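One chain comes next, on its own, written out as structure tokens in the form predicted alone.
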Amino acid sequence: MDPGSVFASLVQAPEDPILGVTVAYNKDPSPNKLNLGVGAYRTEEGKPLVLDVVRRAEQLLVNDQSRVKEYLPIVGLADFNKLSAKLIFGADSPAIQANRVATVQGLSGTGSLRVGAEFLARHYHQLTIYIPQPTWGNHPKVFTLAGLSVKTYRYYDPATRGLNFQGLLEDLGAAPSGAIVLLHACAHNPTGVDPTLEQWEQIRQLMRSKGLLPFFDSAYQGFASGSLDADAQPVRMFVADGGECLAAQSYAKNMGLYGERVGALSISDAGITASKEVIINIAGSSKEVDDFVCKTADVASKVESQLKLVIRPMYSNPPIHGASIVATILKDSKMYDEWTVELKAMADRIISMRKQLFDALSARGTPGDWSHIIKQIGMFTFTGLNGEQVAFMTKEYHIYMTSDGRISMAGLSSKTVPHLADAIHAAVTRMG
């Protein structure tokens, strides 16, 4: 008699809410379908892209007869984090002048949350992470799996379709001290609505007042405005004032390396960051000020080897292809410029894409105010279409997205924002 399966009794989990939009859009025959739930860069050919910056990385590589594929250490290819840090610091970053940076090379923006939230768990004093409401769905559970409890803070307000600044602020002052506080670096996801740079100076001098975490999630540098220093900005603001701060990393979007799964997270210890005149000058003596420096170093190295214990039994140590190509391009100056023209270019074209659907739903006279359209940056765009409308759009037009209303501006082409503004037209006309 056959016993069957061990596992018979399990039941089939459900498709992941993002990746699961791109399976039932693969499975739809019609020739006038249209994906915009997968955060992907694509043409105005609706094709995938990759950097010719990227090109001539991989060549260069696989032309160097000395490379071979040897295991990388624990944390890392050395170059690709000493890069990486100065990317998202900035190359003149106090932190990173006084050794006060541990960084190691993870797998792309969610393994390098994911070690970086299993760190915590085991060495912060404080367990519990605000994430704001709504984020990447992706968020809550890796902390969660990594043993922190989860508490949301107020961000986006459905009826500006903005900034709930004033709950943001109410949260983050209700929270506990020391409590550990997710931001996203730019570019919001799923909203596309950030803070300005008033705004953000609020949120430091609020969180760092009462010893709060930040723990930034960085998945668009260069992305949202075009500018890698403008979208760095959040963070360097948090590693100027010699608190601690941590920062995850990811080349996915920004490089186009979303498979090769390329990133890197970086713990920024607490300093001094006055000049060493000044610090001469409190210490009495320029010995003094060396063993300041040395004993800030001596924390990152301690962080950088509990890091270690964390990578080894998870995934042992990281690929070496896609770090090698980022570091190829970050260490020579006439690829990082010729990435930065590239990285500009896939921005602005996401930035046009906002106001040709923006100027098709206005010249089409859709009820509501769309101006969030323009206003919101980045990859994404909360339209604030509503589930039913969402299914009506799937159902009648064939257009694929998360039922929570949230697009993706890289899936849209000049050739296709009429489909989707008649679609959108549509859904707020006939469903309400």
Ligand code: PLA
The other form holds:
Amino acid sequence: MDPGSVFASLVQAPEDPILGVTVAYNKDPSPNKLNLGVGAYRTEEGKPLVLDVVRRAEQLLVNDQSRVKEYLPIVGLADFNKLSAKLIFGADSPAIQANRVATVQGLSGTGSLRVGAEFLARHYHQLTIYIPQPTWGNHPKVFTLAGLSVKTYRYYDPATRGLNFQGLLEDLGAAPSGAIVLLHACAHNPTGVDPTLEQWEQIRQLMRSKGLLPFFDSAYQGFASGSLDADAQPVRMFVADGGECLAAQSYAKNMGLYGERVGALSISDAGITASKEVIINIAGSSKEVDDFVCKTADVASKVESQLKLVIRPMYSNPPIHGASIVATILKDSKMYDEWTVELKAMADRIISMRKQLFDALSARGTPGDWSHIIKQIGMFTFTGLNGEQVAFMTKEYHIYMTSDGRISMAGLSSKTVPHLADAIHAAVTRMG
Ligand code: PLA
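If the one shown is the form predicted alone, what is the structure of the form predicted together with the ligand?
Let's see the whole complex now, leading with the same chain.
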């Protein structure tokens, strides 16, 4: 019997639209090749960056002889979970103070999204999730495979290269009550277009009035503005109103821990937002308030217990190393401060790449309005280049990017900006 034959009828699957760009890049022998596909930060020298504070945390961990390699609990490292919830919801979050938040460690952003989606598919009454159009290419697959039904809401307007706010409000306004809504916490991927805080407030009011459930994907906290707190503002607005909220966090980009696969999923249950004194005035008795607080803490514990049932048969429990690095940094105020400085430097370098690319195109007189390069936020520029132009740039200039015209600004350096500008100029003038 031919041992290979049982899978002989398989069709060859296509490469991943994002990670496949790196596969193609690796095969290219050209010395001028440039990978602007996957969102991975590079230095001015084009090298991957391990943050100094991460190296230092790793050193501390290595030197600590009391550390062992035993399994973590199913939900992960307790310190890491607490600190992660604080990082996204805010240290003074009433939800955390009232024990209304259940947090589990996840396999980076993707794994945390998947665990959240599997949990919702099992325990939430509405199985429809609305995702922005466009969104990160893996979102529809993660949610569909978890058992949710995926619909889209309008988000980006190609004509203005900005937010289609009216379309967004109309589509969420027409969504069935209770539907889940995936929101990018900041630095929307791939468009680089975020709502303003005023627009977030309108989105919040609309969603709460219709009982829509917010599920935040926070893959770039700190990368948009350079400030961890400013970038978490949209999430904190939703948590502050006392309604339910899910948040998937990734430390891949903001701590440069890509391959360590470290992230978290937090589920905040509904609760009261006013101070105890105010509520006693309304409710009449302190006991009623205590009962309520107790009940909500009870819900968080039930949520956690069910998350464990999702995780255990999937990968049993999460890896220890990355979470230990993060916890070491988050719990030490000096290391935390060092992290924020290094994070701000990464964000600033990306912003300076935007300016340099914009200036280079202006200097070449490249036809079209390129101001979106400096207006868009975060790791990516959604250039507006079409698939044909992208293919031309890859073939003629060895520049690798996703076929939707997204470029990772974090992969660019002062040295490579002219090469990219030449390629865009040629693509636009010859294939425009
Ligand atoms: N959510 C969004 C919006 C992302 O852009 C990414 C990563 C993730 C979640 C998942 O990241 P993690 O699992 O590594 O934490 N997006 C990258 C990489 C940077 C990728 O596609 O996997 C991108 O190039 O779009």
